[in-house]
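What follows is one chain in structure tokens, specifically the form predicted alone.
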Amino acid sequence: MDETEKIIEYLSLNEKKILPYVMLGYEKLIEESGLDEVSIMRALEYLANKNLIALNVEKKKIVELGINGVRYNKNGLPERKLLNYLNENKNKVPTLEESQKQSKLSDDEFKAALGVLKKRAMIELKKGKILLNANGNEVAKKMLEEIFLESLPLELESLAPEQKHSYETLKNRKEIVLIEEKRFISIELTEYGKKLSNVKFDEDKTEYIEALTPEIIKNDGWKGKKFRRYDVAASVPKIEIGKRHFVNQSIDYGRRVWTEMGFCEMEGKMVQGSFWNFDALFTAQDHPVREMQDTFFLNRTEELPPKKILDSVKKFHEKGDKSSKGWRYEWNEDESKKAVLRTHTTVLSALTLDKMSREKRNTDFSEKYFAIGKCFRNETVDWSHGFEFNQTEGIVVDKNVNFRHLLGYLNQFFKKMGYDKVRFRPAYFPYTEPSVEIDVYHPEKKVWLELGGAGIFRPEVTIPFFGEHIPILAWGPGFDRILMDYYEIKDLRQLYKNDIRQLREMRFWMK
């Protein structure tokens, strides 16, 4: 078998169909082959992989006429219509209303025409009337924009300076010009391809089996026939597979990290009472976070806890005890009933502590809990703020833990999330003392990123639940900042806009 016969065995039916017409050009190829464009492009790519053709596909941005551009190119731009009317009536000074009516322009077109002609000092407005300043030669001379529209379509990158000026002038006006991205394909036969292009494939009576099926094997349909060879190195069309949203992927990964570290997951409703969201966490009722500018309140109320814990929390808010002075104000029970969209996942920690206090007869226990969930704040939406965000929460309840344990847990978690350098800075939070801010180092940008806070719950938080102060390690850093850093997202809103192209191209979460 010579080399030509061997190559022929590699050719698919579509490749054989288009090879004789390659030299005619891409447009003629579509016409002569009878194949659709997708099939033709795939066959061309296969021929290029076999070094039978040189294929060049170039994408160019082309300036085209929009809907209004087609109309203006035929009937004249609004400024041309207005200018012609004023020139024909130069012996009188028409009003604005009359000029618009006679030149048959819409409100938007008339405003645009006035703006263009005023900018070029061709007209002047005085007391609601239009004065023509241009002479006959200036009126008769074609404007650059008119010449530009007549010359379209043009390649954007190849525009001359005066054409660029016209494009910039017209692009912000409604549907006059638009940009279309077009594909330009050039095909050239290689020396070896030229030899094969003379082969009359329609005269080749050899039957090639494209795929081996159970029926062919069962009925001996393969006997006396040849199998088409497959090029296993050839590129294949990209297949878009279904996958979980990348935010959910990363949340699943974070959840797996916490469970591997021995933590149990906390779950709870997104709508919570102000008691659990604020009061149980020793947040004063006059604190700014409890105002409508910061929190989403619902037009309903939630049930309060049993009287024992309610009275204890009230006491700490108003007077404190031996270890605290409290906030020194009159605590309002009605404020605690207000329903809110939870402002942090720390509310789940408060609910978990309440459940533990009711289920345990003594405080000789050691338990670890985490949560990753959505929270809500009444923020102005921009690239770095949103009215919803993900937070990861954690608590360790144990009489024997201390501040060094807290830093150790956080170090371990963030290392598993892909950050080798973690640092802690002193901070203040209403319900923890001591408190720290968590920063992680970004090796490429060479900056420290702030992720959130942590600390040990104050006695004012723990005593109402357990009757004594138990060291409880607590943290609640933002999770979305971790996602933005990993996926190199610059705008927080990209996490939730569900751009199908972005979702297809986004890589899997792997650390």
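Note that the rigid core is defined as the largest set of C-alphas that superpose within 1.5 Å between two forms. Numbering follows the first chain given and starts at 1. Computed from a predicted structure; not experimentally measured. First, how it differs from the form predicted in complex with the partner chain.
Superposition of the core reveals a Cα shift of less than 2 Å for residue 393 between the two forms. With the core held fixed, the Cα of residue 461 is displaced between the two forms by less than 2 Å. With the core held fixed between the two forms, residue 35 has its Cα displaced by at least 2 Å.
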Second form
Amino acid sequence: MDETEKIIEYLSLNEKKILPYVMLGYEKLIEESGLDEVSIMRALEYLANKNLIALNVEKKKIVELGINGVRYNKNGLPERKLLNYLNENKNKVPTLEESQKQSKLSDDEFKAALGVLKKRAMIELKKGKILLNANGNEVAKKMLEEIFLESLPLELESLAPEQKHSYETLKNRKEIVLIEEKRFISIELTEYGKKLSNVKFDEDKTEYIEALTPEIIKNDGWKGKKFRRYDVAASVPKIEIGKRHFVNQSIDYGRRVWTEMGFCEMEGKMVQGSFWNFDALFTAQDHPVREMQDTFFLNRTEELPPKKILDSVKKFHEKGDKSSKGWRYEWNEDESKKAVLRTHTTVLSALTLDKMSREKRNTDFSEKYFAIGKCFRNETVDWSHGFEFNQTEGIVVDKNVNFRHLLGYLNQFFKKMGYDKVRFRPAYFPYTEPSVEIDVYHPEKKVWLELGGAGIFRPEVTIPFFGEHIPILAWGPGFDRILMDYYEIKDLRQLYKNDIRQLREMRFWMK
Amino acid sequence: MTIININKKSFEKEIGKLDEVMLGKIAMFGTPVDSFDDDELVDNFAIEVFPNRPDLLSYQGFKRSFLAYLDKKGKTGLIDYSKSLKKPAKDYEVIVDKSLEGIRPYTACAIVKNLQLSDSRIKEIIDIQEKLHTTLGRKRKKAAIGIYPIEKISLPITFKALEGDKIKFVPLDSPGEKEMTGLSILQRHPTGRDYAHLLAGKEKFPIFVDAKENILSMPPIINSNSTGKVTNETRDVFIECSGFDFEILKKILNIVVTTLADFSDKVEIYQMNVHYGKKKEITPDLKPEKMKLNIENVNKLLGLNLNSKQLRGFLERMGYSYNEKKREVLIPAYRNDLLHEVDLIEDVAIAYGYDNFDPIIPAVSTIGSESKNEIIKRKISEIINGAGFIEISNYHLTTRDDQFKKMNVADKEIKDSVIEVNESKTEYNILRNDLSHFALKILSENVDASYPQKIYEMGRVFNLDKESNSINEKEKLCLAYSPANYTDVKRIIESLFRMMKVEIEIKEPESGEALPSHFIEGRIAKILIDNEVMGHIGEVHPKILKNWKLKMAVAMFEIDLEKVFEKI
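To test you: the structure above is the form predicted alone. What is the structure of the form predicted in complex with the partner chain?
Every component of the complex follows; first up is the chain already shown.
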């Protein structure tokens, strides 16, 4: 097929209609084509996309007459009316009321007129009367504003200084002038377009199908006709996709990874007693994390656990047992009742151990649990801090596991999260020993990212539950850093900003 | 986590070259490198010290342990400071007065001689003192350390309590070196003001006094300017550590004196007799502590197969000695963090090298499972997403203004339902009790995004249950659509429940029934499940829209999901 023929097949009906007139310019085009402006504009854009025309759309601000402006232009500005009346009654020195009534001005108009004339020293007010100072010549001379109104419409950008001045004074008065944005469209045919503009489309007897209608389908109406070609590469409007919040998409994935690895999900409250959040996890009562500056406490208390576990935990804080020295201080029950917004999901692990200890008779466990959830700390908010964060928690309860298994599970999880290189460093947490800090290697940035902690629960944590030490593997790395890395988000505040445009554009978690 | 700065030149001279490998070793020792700049103009680099190792809070302390960790010849194994420890000489006495009871009852003291001090050494001493104050000392509450030049004071020393207005001395950094009373120090001296809360409510304040009745200091606030200032000329010092827990005080004192002892071979540590009435304590006690360590436990917990010679080697690299026969570890006097055998086992793991462990997954299988509620929430999401809605996610904490004022909630109701946090560093200081106000807030923040806007949120809200006086946590679903009318959202909720095959009823509220305050009367309905109200649906009242500066109509619903979880 010849290139010109192919182009013709691309042209929509409207494009064909306007192509012969484009040389006449936009204004003529509207008249000649008989199409509405929206259709013309769209057709022009299509032609431009096909490189048949060069389209240049320029937006300009135009000063136009407002509703009052039209009236004043015809009948005179209020100041002109007043001036004329005063001039005609020079010898009378009329009162304010008289002048307003006779010059037929509204309150606003009269006020404005007085203001203008006074400012120009053409009149003077004395005891409720108006004295005319201007002489006949001055009265007869056209005001700048009058000249300006007569010359409208004008382009705002290219006003002369005196026009600019008139505009500034008039724009604050009610609807005398207004600004309208106008498009100025210039069209030029390209070399290729020139060739096509000579084609007599009326003589083209080929019928083109635009929309494929039910009638065409039913009656085989397409036979013997051509389908008008589409510009298949043309940009189209976006569709708004319904979707889960990107943080929840990533959490769902984390959930799937843990279940694939054989872990059961833990759930629980966000408001917890200090006993479970801290004491049961061997966190001494004077530990800095238990201060108000770091943790959200609520003005209320939560119930303490049954005496058996309470006494055992208390004992380990106060004096330990034959294997442990304990923290050695006077443990306070009231401190333990204080309600907190959980500072870590590890509180869910503590509650799970409690539940297991109450359900089972022997301790031959082989159980694995996980949680992914919100935790809280009293923090200011900036690009790297927030008062809410997501943590992923895991425990493995089995007498026969050891430190190497801990590293094994973590390795596996982070591999599935997309990090092939994981590094473990020594760390410290009150409730684990040995403790581990997890770093993952970021291959593009070539840096180690610190993702959080893990370890084996201390005997002081496990003995109160089970009466013996079971080396429970436990971890609780932050989750936000992982998902921020995936979505390439640098500012933590973005996670909960809920910018609808951003949410619409946000890609899916493709794992 | 505490940061300490280390001079690069000293490190390279006394420990080794600071290259990539060395930085890696520092991290694997358990002191991650906080910042390191290659630039020669930068003198120091910084490392982090975990709270269980206060003995590493000075360069001396770090160097001692790190050289052993690097397996440097002659540097491994136990340093037994008790061998060179000197018994109390004449007048090396501290009398602790009964008046201190309930105020600051304990002190542990020592005398250290033959210090050769320079400006940098003095800075090191002040540094470790301050770092121990903030960490182990819990900002001086639990313990405070004072160091005094012996040449300025006369032994023996008395530790007692005295009324604030009777205490008179010139404190350090006193403007114009003026004498101040104990009370005026707390009110006017900058350091006094910072720590005044530690003596709040006490009638008497603790003071150290020498044999000539000169006041040395008023712990835990400040030292005297004449007797409590260490200078380049100082050779011998008196050190006290005061607080509430004698065991902790002794440990802190040990960290300070062993750090000073590491300055040079010439330094001598003397014990002092501390008299509590008739009872006498001799401090410092630098005798190594003993702890049993069972090699089977080490191998079991770490998943290794070490023999006892290997175990001894690793323990020596962490500054311990190990008696293979007795299965006993000797712990150096500066360590205070070892509560249990597992603490020793962690140190063995550090010496073995965390990077040398071979990670494995046990061959025991377990069946994984997801929370049922989470599965249902995901399904609800799928259905709503199908209708083109985008999920939003908000904080669980909110503000009174957003939750109540902008929603036109009556003051009486606010009083009954607000759950406040004790202190917040942001304006978010109450727990949210619904999701609807957040949905309107998000619409309000997005008026410049194109319409229609279709959003929803699933999440937890908090309500006070007055009967049991407990906080109910419930999962809720809120959906908002703008511009939209009642029909638009009723279609969505009905489709949602049809897809879940759960029956609900949508009914007109009865007159006088309690309703959310943000809907238009006559365009609000209650949603029932099993004849129980689970939420409301309606068109938002224009006055509420105006509160949120919204220009488009909003129709929305919020429902309780707990009942749905039960039904499925």
